[in-house]
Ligand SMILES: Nc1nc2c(ncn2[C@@H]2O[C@H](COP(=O)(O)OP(=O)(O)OP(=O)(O)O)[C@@H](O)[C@H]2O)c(=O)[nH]1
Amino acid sequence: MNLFEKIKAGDICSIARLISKVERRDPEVIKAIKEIYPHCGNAHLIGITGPPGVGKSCLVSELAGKFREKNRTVGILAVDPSSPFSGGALLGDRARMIELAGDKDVFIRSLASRGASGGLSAAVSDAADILDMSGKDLVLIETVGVGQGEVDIARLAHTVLLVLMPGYGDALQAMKAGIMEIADILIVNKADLSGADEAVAELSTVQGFQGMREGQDKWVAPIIKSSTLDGEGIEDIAGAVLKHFEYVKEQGFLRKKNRDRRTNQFLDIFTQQIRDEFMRLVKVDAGIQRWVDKIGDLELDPYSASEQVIELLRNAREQERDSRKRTRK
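Answer block, the chain by itself, in the form predicted on its own:
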């Protein structure tokens, strides 16, 4: 079997090898991703986000176990802070989820954030597609942390879990203008600590923000207390995750979510390729270098420069269109 067939058959070594190439942005990986792409779109992508220290990793581990009890296959992508030396993930997946390591229907992988502002690395979307094509029913994606601008997970996942813990009241106030709107399920973890009920009450006061998401005003994000020490709330969270996915499908939102994700994925790739190509041309094209020098010497502002490029693209498109019309005649 070739690599594609091995991944489709769920071969763990082949999946791991391709994700490693994705992380390294190995040129060979593009061909494999192109082959995989038409076979994606079956997995339920679940984002788990929240401030550092709220117990996201332990919660992911417990949820994966609960989904396995329901006979669902699971992929886990844990996005960790990057090492400043190697660029790799600082935290090891099996160190945190060792109890899942022996299950052939659970695939666990740490990915380095590599400084991504939204808590996700550029490789996460491709890795999710690989796990999707390999036959995983659910893909759990744990982000580095959470903040006002760290909402990239909402562009990727079908269901987003926001995990907090007692004592995060001040952080909640700081977040509610941004991150609260993306949460489909709100979780107060470490409910064995004092203040859990107060945290639930505070979350309830800002539930009005949930109605601000276009087209999803009928879904009211449940607030669930959980504790990985005694398993409190884990079954409720798993049930809410599956219920939300059914809601998304029934309301006809799934196609829009998938389309928006692919559009954003295309824009990310396109932008990066344009940047890479431009930087290459700067080194070899004297005309472009003189144009860039004008920007550096303040003879041309960056806004006007950008407008000039867009105008060039428009003109090229018009010329191509006119050429096609003449050809038809």
Second form
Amino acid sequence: MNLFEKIKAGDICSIARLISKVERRDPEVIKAIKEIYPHCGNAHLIGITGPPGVGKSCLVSELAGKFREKNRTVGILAVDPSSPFSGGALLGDRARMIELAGDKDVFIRSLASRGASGGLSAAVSDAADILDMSGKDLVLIETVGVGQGEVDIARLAHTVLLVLMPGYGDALQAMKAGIMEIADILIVNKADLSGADEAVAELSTVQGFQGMREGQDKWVAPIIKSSTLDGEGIEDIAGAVLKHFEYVKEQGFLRKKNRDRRTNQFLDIFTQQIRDEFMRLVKVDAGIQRWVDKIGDLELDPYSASEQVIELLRNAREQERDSRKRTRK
Amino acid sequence: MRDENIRILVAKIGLDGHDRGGLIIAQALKNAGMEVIYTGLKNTSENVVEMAIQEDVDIIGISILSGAHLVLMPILMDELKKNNADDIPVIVGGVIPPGDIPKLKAMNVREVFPAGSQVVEAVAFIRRLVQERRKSTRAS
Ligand SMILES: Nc1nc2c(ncn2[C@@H]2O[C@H](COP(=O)(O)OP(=O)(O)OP(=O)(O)O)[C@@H](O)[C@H]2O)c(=O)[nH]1
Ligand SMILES: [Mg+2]
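Can I get the form predicted together with the named molecule as well, since the one above is the form predicted on its own?
Below is the entire complex, every chain and molecule, led by the chain shown above.
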């Protein structure tokens, strides 16, 4: 069996190693991703985000358990921030998921955010693809909600859970506007503590002010109280997650979501590769080197420089179109 | 690319119920630039091996305070072998009497850091070990 077949067969070791390669941005991994890509698109990607310490990891564990009861296979990606100083990271999420241990149909992987400050690294999307292809029905992605992270997870996941806890009403105000908009399910966890009902009331007030979601999307995010201590609300959340996916499919949004995600992914890859290729060219091509130096010497402004390159791309496209027209005639 | 990003699983096996030591070590390794998968309490050997494989770690660091290392470590090393994961190096830290160190090394534990060891020593050892291992495995 080659690597591809092994992953398709769910071989744990191969999945784990490929995710590591994806994290290192190992050049040979690009080859593997190209092979994997056409086989993706079967998994339901679920983002779980929210402020630190609200109980996301515990909730992921409980939800995964619930989905296993429903005979769904589960992949989990738990993302924690890397220290900008040391580059190190303390990945402690799976310590909360011990109950899932020993289940061959659950694969858990902790990822450090590495270069992606605040947001999700490209590796997270690739890792989700790998789990998708390995046959996981659901992929749960836990990210700490700080700024960019929420926007990124909304782009990646089909269903986004925003987890809060009593006393987090103020935090919600402080969070970026639009955070409510990305949440498909709102959760007030630690409902065993006092103040949960107030938190729910506060959330529904904020939700009332928000008005309709973008476009045709009429989904109203349910607000669910939960406790991972006594299991309150877990069944409801699992139900809401599955219901949301059905809704997304029925309304024809799934295709749009997937297209948006892949367009963004392409743009990320494209801009990165353009940068890399350009830096390489500058090193080996004296003409381009001189052209770039003009920007530094204030002879050419960076906007015009960029426009010149885009103009080149545009011309190339026109030429290609013309030549195709000619061959058709 | 900075080839650091060493991934280490820090686990405590055994039944004694606190883990301040493990968390302090985990924090120190993080500050040394490593990605530390911290697994908390209540780990069985099976769990540790499963986690090490899924996390594709470069090395496993086991913390034992209970004094049961001569019972627990053979079980862990066996479990690694059973799962074809005995290529992952293992180091041990905790309350280990000097006389037990050779016994642990005879089980293929790479190094032992008894209570009172300096973290910098452990960091240097881990870096060296991981670099050697990466050279051999990634070349193949
Ligand atoms: N009372 C109560 N405590 C909870 C509940 N869920 C989680 N906790 C506790 O909250 C703390 C944080 O839980 P985690 O699941 O690690 O929270 P998290 O959001 O994943 O944290 P980060 O990943 O660090 O952002 C732990 O001490 C849990 O035991 C709950 O439903 N009720
Ligand atoms: Mg967590």
